[in-house]
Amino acid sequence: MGDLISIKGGRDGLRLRLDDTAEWAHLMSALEQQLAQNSGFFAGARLILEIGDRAINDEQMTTLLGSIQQHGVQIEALGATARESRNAARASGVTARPLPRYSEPAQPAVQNEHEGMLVSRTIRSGQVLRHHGHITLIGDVNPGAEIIAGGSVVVWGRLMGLVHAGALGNPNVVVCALELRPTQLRICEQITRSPDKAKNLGPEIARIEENQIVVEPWEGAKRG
């Protein structure tokens, strides 16, 4: 069912794109499965929803928004070519915008994980940095901040908040930081925490080996 749902990033944030040709019940089932299986990635996310040429009425829009919102996801805007769909969105209090007709079918979310995001700033307490692919951060992740990535996470600085790599189900990713002291470190479904009195051992890399997270020196990485 994953081929009916696509997650992509853009200048305006994350976009959740739904196949506009599939049978409605089948599409809703695929959406529910995608959101449930990847709850660690989607929870708290704000997304732009794209439905292409599909025309949906007020009742279907209510069902769609309800299914998404029950997983803690907020829809910032709806993109659709059909006027009926845009009217239904506005009636539900959602900003609507026209879209050009799709030139290619939606692709599975996991096929886009190689797309990377480069950010140069400090992620402060209460802030969340979320991307469907890899994240490279030049800066620190303060306690109370979160980084959630579908791919790997590389922090050229201190990582002291929560980090979740492989949040779309990929266990073959890594978390690297010059100072790796997260309040919680999660890779795919595996979770660990830093010791209460963790010492700075220099740059480190975390990955999954034999169904558990292991941390070792990050060779070749150093400050300065």
Given for the second form:
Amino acid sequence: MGDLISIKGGRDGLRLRLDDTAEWAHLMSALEQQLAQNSGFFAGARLILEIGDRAINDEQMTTLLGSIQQHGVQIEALGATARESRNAARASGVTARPLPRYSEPAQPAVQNEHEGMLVSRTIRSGQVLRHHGHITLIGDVNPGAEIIAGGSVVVWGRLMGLVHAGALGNPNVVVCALELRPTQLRICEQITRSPDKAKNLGPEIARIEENQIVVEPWEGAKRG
Amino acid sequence: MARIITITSGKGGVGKTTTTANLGTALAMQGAKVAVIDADIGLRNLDVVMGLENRIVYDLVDVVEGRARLRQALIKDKRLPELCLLPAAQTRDKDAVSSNQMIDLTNQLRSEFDYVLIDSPAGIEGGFRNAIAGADEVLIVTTPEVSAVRDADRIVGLVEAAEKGPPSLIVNRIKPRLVNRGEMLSVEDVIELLAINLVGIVPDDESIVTSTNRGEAVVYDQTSLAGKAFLNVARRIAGEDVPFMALSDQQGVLERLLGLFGRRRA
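Please supply the corresponding structure for the form predicted together with its partner chain (the preceding block corresponds to the form predicted alone).
Below: every chain and molecule of the assembly, starting with the one above.
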């Protein structure tokens, strides 16, 4: 992702962080581009929006929220240092809270992607696990559940739902599971589904090779 | 102090109402004071299944909106004086009641009964949310079908998110012959996916249809396998350790009955 926009994981969920010094129009077009390019990651997401020191008025806030919502993203809360921005958010019906000044410079998403997340539970039908970095899950992913990661996905259990790795555009990621039989498997922009007559071969690993998703047994992958 | 247990499923038509009626009856037969509540406002059924439809004067919405006292709306069962029904309103819809009103209602019943069973509507919307709002425990009914199990899984997630603790499970309408032939999901398959505590396996049984249409609980029927299964579930809910009936070794219910007749004739 560009330097103007980044995603960070926090204790309360994912944060979409916008640069607070760039020109407004420039920022808006960068945002639009990011959301459109990575629709697989953003559609259906609930995010916290951080705009730093930037002061924006009611009209700008409406435009900003509108263009974000258009991509199926719900903004749960807004973090801003400027009171004017927080008032504008409240006027649009979004919870707003003060934000400490950006302490570190925005990092490009490529770096963020290495942030991992470890989850230990069953992901059930209708539940979505979404993270901008890698996801390691100890437990099953039941049919109807979704795992969406910017990085790789490792499931110590049965992966039976939908999985999307590299959802922020990185094709060099893997999906592996003790039992890999997802309803649908997506890596970056490639989509595949499990064969109709699935044999249980033990742990398997999926990755992209020559623009195709290739799945092989973990044993084979080790030798290769 | 009553235990408040909501019976729900996600998918419709898997046997929530039948389960509520039979567990309520079975628990009352054990001597417990039981209230069953029909939370399916607008599509009420529990009164019909229990054969109490013609006794309804006031309903749940009348109580919530203050037109009747709770005591006036509770209908005594035909046979068991310790069993009461609070019927749903038929001419209103799910929006007639709020979650807080349901919590108040269950709290009013808490001091007077040992068990309060709530029959939830299908779905995951307001009606379902109201039905679990006041619950201490949730009991999920599913049938061994992929679609029903999928919905049950969704419900488990929602119940856990509502911090009701892990729900328990009844697998309804098992057909042992189909399971043996590998043509139906087995109880083990269902448990493996849902990973929650099993409290009942109820075989598919034609006596359910006849007893339901007559407005009588199937647990009264000594010959019914489903009736026995519901009695066992009630004992497990009450804390007894009851082994599960061995269904897989038996023939179908029909064959068993034919077998009985055959022997008599011989």
